[in-house]
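The chain below stands alone and is given as structure tokens, in the form predicted alone.
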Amino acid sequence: MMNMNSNLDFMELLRQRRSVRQFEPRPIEPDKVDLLEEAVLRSPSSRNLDPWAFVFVQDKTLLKALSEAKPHGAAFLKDAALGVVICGDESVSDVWIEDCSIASILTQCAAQSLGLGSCWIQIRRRQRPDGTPAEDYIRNVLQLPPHLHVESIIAVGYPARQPEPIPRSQLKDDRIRRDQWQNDAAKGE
């Protein structure tokens, strides 16, 4: 039987979760890393095919190298305690991108639940300054097999500062319709 407080706990986790790009210079305890590993392995996938694979990177030299995978939006990875590289195998599932995206956000939610901060670093379809794919650079740094594609890297660590939650009043309610799409202009709204 589900605890009714679980709904509130999950909503509070969603309210508190924000992208964190500044981390304290301290490692993540091994038991928390173990829980993050368990969380990604529990990630749902279409038809339960599990087309994903994960590389947990804690080596500071590798984190620095990965932070240089693309010119924008990855530099902060060098200061994270952990980078979770989310990979997928398109030969296993035609929706590997969606399955890896689910695993990425579950990694972020699990990190938040453990008192950690995180930020998604998009890799798929991103390029290095010389025009080569960021994925190829990461494949080389981590010696990934050629059949794996890199969807994202989730930077994880203890937040140097925790961004304030976005107030409910600032959420984009106009993005929600009920039952069917309605032409608000025709209704005079």
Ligand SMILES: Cc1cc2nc3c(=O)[nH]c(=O)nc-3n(C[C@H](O)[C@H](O)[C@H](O)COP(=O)(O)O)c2cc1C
Contents of the next structure:
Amino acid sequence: MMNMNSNLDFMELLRQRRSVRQFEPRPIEPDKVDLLEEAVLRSPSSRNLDPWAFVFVQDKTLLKALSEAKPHGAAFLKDAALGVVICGDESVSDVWIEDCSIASILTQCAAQSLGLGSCWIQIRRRQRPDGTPAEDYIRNVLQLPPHLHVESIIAVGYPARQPEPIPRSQLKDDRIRRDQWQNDAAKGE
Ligand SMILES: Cc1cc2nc3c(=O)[nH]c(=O)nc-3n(C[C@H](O)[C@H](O)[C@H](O)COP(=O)(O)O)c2cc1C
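So that was the form predicted alone. Now I'd like the form predicted together with the named molecule, please.
Now the full complex is given, and it begins with the chain already shown.
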């Protein structure tokens, strides 16, 4: 029978989830890593093609190397217990980016449900300081095959600092329209 509280539980997870960029040094229990693997493999994909591959990185030396994939917004990965590298194969699906994005956010939601914190690190279209693609650097570090693109790395670990949930009143209600664009004149253009 359906758990009637399931919607509320998921809403609470969405309220609590914030990007975590500071992590405790402790590792993630292996059973939780197993659950994260299950969660990401349950991602839906267009035409069920599953054009993705996920590299779960816990080796500290590799995490440090990956944290240098781009000059901004990745350094905290060196302190994470886990980096989930989300890769996609464009020869399998023309919408691999959408599929990889869904897998990325589901990894973040699953991490949240397990009491872990996470942050998305954008890799696709990002560059190293010398102008070479961050993806090429990661391909070299992880020995990825040439047919895979890297969309993102999800940094995961126990939060050392957990940002506060954003109050409902601070959400951008003007980004929502009902039925037709002009119906809510009070919301502006
Ligand atoms: C597509 C995407 C790319 C992102 N890339 C990065 C990134 O490279 N580095 C980073 O620190 N945060 C990154 N973030 C996290 C956003 O900055 C964060 O989600 C946003 O500021 C909202 O904050 P919140 O996650 O705490 O709600 C990314 C988020 C998304 C959805």
